[in-house]
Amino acid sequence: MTSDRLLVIGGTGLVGQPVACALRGEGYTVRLLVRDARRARALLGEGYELVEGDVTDGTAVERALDGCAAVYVSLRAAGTPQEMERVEHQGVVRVAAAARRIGIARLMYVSGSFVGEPLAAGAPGDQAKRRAEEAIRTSGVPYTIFRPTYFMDTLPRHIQGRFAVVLGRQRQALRMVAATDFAAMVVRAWRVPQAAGCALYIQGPEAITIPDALRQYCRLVEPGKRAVTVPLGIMAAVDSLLAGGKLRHTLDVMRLLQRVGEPGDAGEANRLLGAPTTTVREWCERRRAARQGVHVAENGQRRPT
């Protein structure tokens, strides 16, 4: 095993891609377990080791883990509760068991912010993640579990034609986090021994509602588009009739956010890993600049990309 090679599972996703980039930027050799190597290379470029397969394939998992010091897992199983169970729970069971056999030094896993909360007991996605957490804890592999809040990077997914769609009456303020800030915390978690054995809530620097965040996004990034609210009952009917239940987990999360807001205390994560600093406005300004072909550094300096 080499101490500078880390495996990223889910490295082409919304959250996994910034993590893979951050690890490589810090000088680590980054290996990805991917379904499609050609697509992964197109998204991330050269400089990554690629192993084709997924968490449902034990042989591919073993092959990907071989020679790695740590593994980071970020899964997004859309679809039915059965699919969530097969990928999110059983997939993590497979990774944890292989990590123990191989002697992996740290397993880092992205769970959900409501996992462990009694109110989320009926949500299939959170049930699968809860069982995944338990499998990790009982595997004997040193672990760090992340329970992140709402990612700013999901804001563009709300855009539907001329509108930015808010699911439900989201009046609770959330401390949204930028995926790049989270990625930096993952890098530090691997380096900080005290982060082993922890389940950490990850939250950003300011409290803002989803509608207000979307209004900022529309004003700064996609002017002319307008935030509108669609009741959760209507979206549930649309999901059942037209989407085959693929939105169920998203709707479950939105119901919980609408009712109780954001759970957890990010104090321990901030103390161990450094607090996120990017505000929604700053994230939107960087997004706008990227569209214009300009790089905005954290100190506000701008240069062509």
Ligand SMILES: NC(=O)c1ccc[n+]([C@@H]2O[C@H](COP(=O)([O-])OP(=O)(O)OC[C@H]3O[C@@H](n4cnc5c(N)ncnc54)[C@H](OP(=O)(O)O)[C@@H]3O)[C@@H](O)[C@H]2O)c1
The other form holds:
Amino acid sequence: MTSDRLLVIGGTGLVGQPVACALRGEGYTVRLLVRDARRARALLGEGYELVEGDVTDGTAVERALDGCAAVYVSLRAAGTPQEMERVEHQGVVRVAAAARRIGIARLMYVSGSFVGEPLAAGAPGDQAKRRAEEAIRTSGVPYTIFRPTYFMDTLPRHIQGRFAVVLGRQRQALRMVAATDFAAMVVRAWRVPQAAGCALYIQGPEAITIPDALRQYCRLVEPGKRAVTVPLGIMAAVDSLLAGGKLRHTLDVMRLLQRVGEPGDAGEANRLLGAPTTTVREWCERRRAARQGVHVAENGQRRPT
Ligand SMILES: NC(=O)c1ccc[n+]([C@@H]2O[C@H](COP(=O)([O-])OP(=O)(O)OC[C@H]3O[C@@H](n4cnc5c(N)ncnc54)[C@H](OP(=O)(O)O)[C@@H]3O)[C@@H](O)[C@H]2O)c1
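Since we've got the form predicted alone here, give me the form predicted in complex with the named molecule too.
Zooming out: every chain and molecule, the one shown earlier first.
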């Protein structure tokens, strides 16, 4: 049992929730900064310290950080440039400044794989993440920045009615990672001193295209659904007409993946933190088993949930 307390910001999210769960599973005291405590309790269950507040509120951030050894930040704002600037950049600025004042030993942040790439410099969402990374680097707080390409856990988000929607002609294979594998890497990043001062690309064990991964997902988890491609130009028009530009960041990333494929080399992350092992097929089989009320352990053993 360890005495460290860690703060997770974004712990109700797709990527933050498995991290909060893994840290707690390793015996850490986990505190969450959440906007809605009741919703957080319903999602994550008991066993977490909850501080209610918004990441853009400096007082709430300071209150949440007080008494913590480290902080992990995994935020996603609605994808308009203004919201990403307000939440991702300005929120991280507040976290970094409070972490500096309090003497936090490690600030861990989930960025994006294109953030260091000159090609992505014009994408507004990546600009907010780029500025957030810069605020962390110049804060004087020891940090670890993670740059994942794509989480397998995102596959269900492609389902729209009877279709699994692929945004753009995604012909380039990329190394998707399971959020549970990533969570284990975050735990190690906190424990491994050499992970301080690093920006690490995070990639899974096999290269697969988004359409192929979605076809596996449909076959194993959502039979009857069909993968269809929607051109990025059409999706961008629908987004600006009907969704207020909320998909802007996602579409920017998909455009870059379509054009240049997966950036970065995960060698350093794998050496320091252990390489992820879960394949898309294994992830889908676990997901299918979970739907049927069965838990599949990493060694393949099955038990009722
Ligand atoms: N999904 C992928 O494949 C992928 C790939 C590469 C990088 N990433 C990056 O990973 C990060 C997390 O993505 P995700 O898919 O986990 O997002 P998500 O499921 O939408 O979760 C976002 C989290 O941020 C919290 N949040 C949003 N605005 C906040 C605010 N103002 N104050 C406090 N908390 C706030 C949300 O809390 P509420 O519950 O209150 O809304 C939620 O816990 C993003 O930065 C994304 O760009 C994701």
